[in-house]
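So this first bit is one chain, no partners, the form predicted on its own, shown in structure tokens.
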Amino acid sequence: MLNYTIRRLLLLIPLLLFVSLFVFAILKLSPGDPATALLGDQATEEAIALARAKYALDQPFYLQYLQMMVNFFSGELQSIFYKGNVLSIVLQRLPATLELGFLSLLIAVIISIPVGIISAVRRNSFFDYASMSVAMFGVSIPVFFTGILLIYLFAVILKVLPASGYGGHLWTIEGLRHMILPALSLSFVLMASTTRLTRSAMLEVINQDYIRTARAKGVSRFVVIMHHAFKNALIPITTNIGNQIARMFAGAVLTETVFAWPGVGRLAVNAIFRRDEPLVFGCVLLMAVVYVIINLLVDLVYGFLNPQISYD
């Protein structure tokens, strides 16, 4: 297992030269200029001529390149509008991102699970039906509209909840309940795919010849529910949630600025508006790094659920 983790934070290194690559590309054919984006339109050609210089904008493509590549693993990246270093303005905000992402998944798990589960045990029953009915919506809703939706029902109709805002970490009242709509509106396509990933995986194994030996045996039934079946369909659910933490990622730009969560993807949004391509750049590596970390938890979690797979 050693081995094999190894290999997969190796292969970080070309992964985070392709998507360096990519966003910087991407950052030079979009329209507008990051010095006349900072001094605004009303400046004049020197002023603009100097900023460009301060910032290295007036080298080769390649230079620019190369030169942020280098300050963003040095960690001397700086930010065009916010006047500071790169990593620390991201790591300032990664917290709250983690924080969200991380009730949005509990949420998700906690509810779609058991509901799949009871869906594929009463197969074609009025609870199966309106689960997976519930479930197609989810899959097919935007993840802004429901955030809307839910500030609409929660935050003005209702009055229960606060619309937007930060209230603090996930351990405070206050701050659960400002992270409560955004945490549902984020994990709302997680929770529906899982849903019905679960309870196509459970009728799968519910089939099996070793289910029906377990029943036939006297086995309770709850016993050969949980133990038996929902223990041999976790790997194709697990690996449905590694998968779904980008979705979230990029459902949390969204959701980020919907609710006005100080997040990594508000600030994204907010630098791509600015034309700040450093924090841009810093924003999305940081976040492909911590997308690659979590999908190794991920792969590294099979190996405990099922002693057979083999990292070798």
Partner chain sequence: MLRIVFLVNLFLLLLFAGQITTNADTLISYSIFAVITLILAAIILTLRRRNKTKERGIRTGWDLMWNKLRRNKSAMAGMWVVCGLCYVAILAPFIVPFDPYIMDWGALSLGPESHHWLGTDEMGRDTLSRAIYATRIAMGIGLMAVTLNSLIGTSLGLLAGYYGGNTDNFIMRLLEFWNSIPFILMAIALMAALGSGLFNLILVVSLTGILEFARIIRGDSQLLRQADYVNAAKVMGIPDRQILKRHILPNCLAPIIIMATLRIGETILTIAGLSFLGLGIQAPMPSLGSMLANGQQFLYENITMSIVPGTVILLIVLSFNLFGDGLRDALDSRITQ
Contents of the next structure:
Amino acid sequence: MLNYTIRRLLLLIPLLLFVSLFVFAILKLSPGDPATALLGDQATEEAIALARAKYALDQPFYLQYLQMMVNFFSGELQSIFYKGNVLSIVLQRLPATLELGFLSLLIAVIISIPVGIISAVRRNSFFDYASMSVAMFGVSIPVFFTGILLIYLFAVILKVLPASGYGGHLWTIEGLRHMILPALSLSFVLMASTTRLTRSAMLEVINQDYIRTARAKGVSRFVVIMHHAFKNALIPITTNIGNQIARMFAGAVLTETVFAWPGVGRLAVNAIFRRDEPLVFGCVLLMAVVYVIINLLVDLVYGFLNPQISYD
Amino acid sequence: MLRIVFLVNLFLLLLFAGQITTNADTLISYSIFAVITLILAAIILTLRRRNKTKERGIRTGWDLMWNKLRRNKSAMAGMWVVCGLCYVAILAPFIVPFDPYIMDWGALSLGPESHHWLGTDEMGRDTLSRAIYATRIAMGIGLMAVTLNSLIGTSLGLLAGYYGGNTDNFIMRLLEFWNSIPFILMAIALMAALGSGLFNLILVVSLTGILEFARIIRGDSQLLRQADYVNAAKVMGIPDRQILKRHILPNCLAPIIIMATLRIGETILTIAGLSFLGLGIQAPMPSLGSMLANGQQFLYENITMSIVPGTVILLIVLSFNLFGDGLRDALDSRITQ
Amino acid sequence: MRKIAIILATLLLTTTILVNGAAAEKILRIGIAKEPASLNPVFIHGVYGESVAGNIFDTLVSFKESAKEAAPLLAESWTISKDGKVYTFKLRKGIKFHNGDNFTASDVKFTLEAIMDEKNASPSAQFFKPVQTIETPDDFTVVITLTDPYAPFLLALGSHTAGIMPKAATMAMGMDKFDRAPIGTGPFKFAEWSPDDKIVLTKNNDYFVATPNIDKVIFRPIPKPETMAAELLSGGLDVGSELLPQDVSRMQEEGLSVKSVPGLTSRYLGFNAKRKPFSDLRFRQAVYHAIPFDQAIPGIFRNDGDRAYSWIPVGVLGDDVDYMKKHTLPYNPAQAKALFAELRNEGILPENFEFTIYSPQDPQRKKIATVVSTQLRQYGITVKVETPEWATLFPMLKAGQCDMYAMGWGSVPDPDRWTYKIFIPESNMNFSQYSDPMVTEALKKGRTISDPVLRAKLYQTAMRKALVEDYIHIPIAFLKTTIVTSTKVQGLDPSPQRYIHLVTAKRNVDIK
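Taking the form predicted on its own as the starting point, write out the structure of the form predicted in complex with the partner chain.
Now the full complex is given, and it begins with the chain already shown.
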């Protein structure tokens, strides 16, 4: 398992190489340049030329790339817009995004797994139909629209939760209050897919022989469901959650825009719009690393749940 | 059933014949519709011939699938809605009550009323007409992007699965790397680099989710590679290309179709998300995403402006998903969402 | 038991005091549409940076309340020599920067030289081009000598981008660091900048104009106007700006206070003077005739803007509204059709002509572009609307690559700022690549003379030629500045330039 982890982490090297080359290529393909974006509408040609020299934008591409890579790995990458260290800027924003992601994951799991189990156990009941329809709707509405609807409902009409912004860490009351709405809007997609998957995974397991044997032996219905069936159903559910994390990152960009959330997604989008090349570069590379690590964790949990899997 | 549809098609063809020459849009629509009608006729004929020649007891895999699908109510509902949406999309120029571009400055931001059934937007354009045209564009882009997406995903998956070893390793690792870049960021950066335009949008959207596609096709072709008939073909010296084309690809068709169907919904949502960030389909062309993003700025004043595009997106995504789920249940249970 | 009761009572008491203490702190939460890029005056471009910096920094002279006449601020008084070339400022004594440094003439010299220093690439350097020397005969006198007379010079000094910085602290920190930790003399001290989240300022108890009523100001960048409206309606914000007109009318119904003044921000449509067929006067006239501006402009801007007829805003020297209004081309489809047909016959306008109109991403300019596209479609011209990000669009505009564009401008109430950079051939803001000797001469002369009557005449000549003879631009609208505040906020009025000034000689915003 340690070997496996190390090998997975070693894969980060080619990954970073690939992602960095790709991001750099896109950045250089884009029309316009960071100096113009920074100096705005009144800048003169001379001023722009000076700024270009300041940020080494007048160097040949391969030198710029090498410089960026060296800076990235030595933690010296400087944002043009924020005039600060990229690593510290991203790390400053990362908690907001990770906490939001964590809370929406939590909401999704807490709601969807029980609902999925009940739907499977009471197959074709009213509850089953109702929850499956809601889940279907959940994946069919754009994230940004659920966001604004939640704001209107909970902040403007009911006035129980703040409309937008970051209120502090997840574990503070103010922080939690601010996080509920964006987390809820972000969790819809995950909730919908997890509910459906839990249901189908449970259905598959429930009909298997060993469950029937257990029931025949007199094990209580609840124990059978929770101990025997659910444990096995957990495997596909974990995989799905792992797969969905990438999608959540994507959804986070939209959610963060709607809720004026100071997260990494919005940071990266703004960096692209502002042509803050070092920041885009650093952001995307760091996000790729975070993604790989989260997926590795999911895989390890997966192996923990399913002893049949050997890491080779 | 098919015959009724065919007759309806013929009737519509005759009905709209008079309007063909209005502009290029109508001409294209009309010819597409005519081609579809012809294909329908061909299908009816072949089915009839087959029924005559074949004995009733024998069933092919597709028959079995169809029977299974037919019993799935929600899948059938999804299928009918998809068909209906296709009709709307293709016939859009003939059925819109107004020109979706025309601004009526005397009728700004109206709710539903007798003249404009679903009201107008803040520039006096008919919401119903715009929604119909937007459906046409969303379906068109969705289908094209998904086709491109399936092509790329399938070929990469096939190659990886069939050749195995280093090829497999290389392709799959590369796709995993690709997947690690948050998609929407990549889309934004690519749109910024390539410029906005329908073609670029299709390209960018079709580059997402290749990994999931390739993984499943890879698994299938890995299994098929070991099948006896493939081994036999190899021994006979049939070139790899032929084997892939004749023996492996046809057996992967079912999962490809299922995944493509399930993908369309997501593609349309992605385009809507890009429109929200101002990178989707550019004005003045009507698009569901920008209609919704615009409508939510008028949520209080005129709620129909958001309800209409929202409902249409819901309808498209929902029906494709229901249909795709049904297909999956009928064809293949290995693919999970 | 009694002990517990006492402890509980004490606890209760302390919490009440604490809570009361917290409630007594007056916090003003302001929503802004975009995060400023910089807070270092030398680097600031754009209204968002100026708006925040205006509360941290002070300038030599002030235009904060009356936008037309310069009022003393850091400078107690000043004299201008007869030839208009030498400005002598007497500085106010006893002013301290937020870090405790004394304010002296050397800080003024340092700041202005930093702006003019090419290395800093300051966006406002151009306004100081005519400066020849800056001398400081003593600690509280600054003498600035210009190469040529320059009428809008006081405006340049009064702009927030000329906020005076402490020399020693800035040099110690470096320009870039100072950008993220600015120190000024203004009513509020910089406290915290959490990117994309908030900028926090705290009260400067030693402010020489007045002690601010508010203890803490939080500027929150909120990118979506609909979210900002929701925040205001739910009480999450005290002040909101740049809201959508439809939301503003709703908030008025909900009892929030809405204040609006005619603004100094314009929207216009421009043609490219160097590219066919846009270079042909008849094409521009035909487009003018083809679009029902009188209906479209109120439709798009609602209560948020008034139709513009000239570049120079109403009320600014040389505005000439009546003449311009009379010579504006009316909506006339027949005339447009005839002109397009004529151009087609001459081969200037190709059959099935296609071009792209560019606009930034804000909803209103996008709508203007959409209207152009929709209307010209009826004359067989296909117009694509492209709304690239600023960093992409701006270089294209400057290079003169845009055939047609919907853009805007915002400035101070002086005709020079509204015209010079737009119409002079060598200016990079001349997106239309317009070049007319008569206009150029009038504008160049306009900035060097100080007699208002003569100046007004020159700007009138220039605008008449460029706009209602050559029709190189179509002025669309002057936007109003509207701010929405909760009823608790007192004393805050919108400024035409969209600044948010909290404490000036005449106002001291408070929150009840």
